[in-house]
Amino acid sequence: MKETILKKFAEVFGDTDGARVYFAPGRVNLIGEHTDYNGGHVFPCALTIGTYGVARRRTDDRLRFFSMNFEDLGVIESSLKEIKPSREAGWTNYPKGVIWAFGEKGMRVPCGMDLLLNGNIPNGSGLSSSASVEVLTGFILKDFFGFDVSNQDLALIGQYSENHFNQVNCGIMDQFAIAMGKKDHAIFLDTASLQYEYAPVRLEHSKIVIACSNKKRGLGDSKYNERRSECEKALEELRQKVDIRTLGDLDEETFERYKDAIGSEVRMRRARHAVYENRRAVRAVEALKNNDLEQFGKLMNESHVSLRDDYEVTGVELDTLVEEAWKVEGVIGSRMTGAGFGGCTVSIVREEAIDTFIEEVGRAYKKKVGYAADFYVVEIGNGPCVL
């Protein structure tokens, strides 16, 4: 990949003098979905697929961006002084947003750059191609200009840029998982406090398989913000009766005791998902620590049911992928992952069943939905790096 993108950089920008090559992973969340903005726990891991970048500093303030994933758009040019928050500027909004966010945090980027990107995360898949680009850009800026930021800071800056520049109300999980990734470990993160621990993922003759529905979705125009505000309203109502800061502060029993304080059945179901999913994430990590992969798989399955019935973020594509996965012998657990409304599922599948899984789930999906899903057998990898 390094040689390929350097060659392309020379083609697009004339030569590779002064250019450096970087990588930031994608991520998948194993369990704990839609809990990150509700003060709960998540359990994501970085992947060995992600975003590759070639970058070099310029002597002026020009920004020249090129993506091998959107070659037909050509080189997109702007300048540092033209950067302003907007939802409409396409993929370049992600690197621009991070440059802007560094400036907002008192770290002004002093000169422009030439940047070429090539991602092998499927676009719109829910494996966080946008957060991968954000962390990659932050890592490049740190390397270029010596900014005193940790990888955890890069995650927070990436989230800040997505919230305030791209105006997408995302939580911290995606950027955190990508910036803090560790090979063969998932990150058990308390999103309320940012306390985290690495938990080894021992899959014992099994693999993580991602199924991409190929139904595209954009976070900003999905019902993501609507779900978020439903949970915020439910939290307000619960706080009239019980002293909590977030939905993540509740266990199931306390929620059941006070749920009648929530003024609508829909908001009650949204909050129930946030509370129960948070507790599932906690129990799932315990199961992994006890080497109980079967229990981990059961919790993944329960997570999907809750996302389907209480949170209503799945849809026919994701439900078909998961329900067909459940029928295949050798599947330990399967659920949708990411924001929903399209994107991907994550399954843990015994090695000897992987070919059957891909064939049978793929066939049933195409028959029901009318187009094909794509499957990726993935490994858990590290965070951003210079290649």
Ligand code: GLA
The other form holds:
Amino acid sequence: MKETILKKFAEVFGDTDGARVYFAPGRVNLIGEHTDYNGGHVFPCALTIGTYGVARRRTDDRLRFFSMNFEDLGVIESSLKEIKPSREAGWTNYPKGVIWAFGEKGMRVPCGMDLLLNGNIPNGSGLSSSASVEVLTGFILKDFFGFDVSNQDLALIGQYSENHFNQVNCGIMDQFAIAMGKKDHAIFLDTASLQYEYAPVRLEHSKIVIACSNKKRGLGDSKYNERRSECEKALEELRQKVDIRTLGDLDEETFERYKDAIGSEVRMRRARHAVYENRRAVRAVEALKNNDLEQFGKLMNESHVSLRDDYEVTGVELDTLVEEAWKVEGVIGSRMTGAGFGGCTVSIVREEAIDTFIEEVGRAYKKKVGYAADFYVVEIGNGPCVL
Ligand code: GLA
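May I ask for the structure of the form predicted together with the named molecule now, the form predicted alone having been displayed?
Then the entire complex follows, led off by the chain already shown.
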């Protein structure tokens, strides 16, 4: 990969003098979905697939961007002083957003750069290609200019830029999982305090298999924001009765005792998901620590049911992938992962069952949905690095 992208960099930008090669992973969340903006726990891990980048400093303030994933867009040019927050979907708004966010945090980027990217995260799959680009950019800026920031800061800056530059109201999970990734470990993160713990993922003779629905997100972002405000409203209503800061402060019993304070049935279900899912994430990590993979899988399945019925972020594509997966012998657990409304599912599958899994789930999906899903057997990898 390093040679390929250096070669391309030379082709696009003339030569490779002063250029350095970087990598930042994608991520998959094992359990704890839609809990990160509710003060709950998440349990994601970084992947060995991600975004490769070649970058070099310039002596002027020009910014030149090129992505091998969007070659037809050619070189996209801008300059440091032209950067301003934008909701437009263009990919350069992610690196631009991070450059802007560093400035907002008092770390002014002193000169422009040439940046070429090549990602091997399937496009629009919900494996956080955008957070990967954000963390990669932050890592490059730190390396270039010696900014005094930790990897955790890079996660926070990435989220800040996505919230305020790209105006997507995401939580901290994606950027944190990517910036703090550790090979063969998932990150048990309390999003209320940012305390975290690495838990070894010992799957014995099983693997993590991602099924990508190939459904474009479409309305996803607006629905995401809608779920956020439903939860915020439910929290406000609960706070009339019980002294909590976030939905993550509630256990199941306390929630059941006070849930009538929530003024609508829909909001009650949204909050119920947030509360129960948070507790499920905690229990799943315990199960993994006790090498109880079966219990871990069961909790993954319950997570999907809750996301389908209470949180309503699945849809026929993700439900088909998961429900067909549950039928295959050797599947330990399967659920949607990420924001939902399209994107991917994550399954833990015994090695000897992987081929059957891909064949059977793939066939049933195509029959029901009309187009094919893609499958990836993935490994858990490290955070960002220089190559
Ligand atoms: C997206 C967001 C995350 C998180 C998940 C749902 O990936 O970027 O912050 O909220 O959805 O768990």
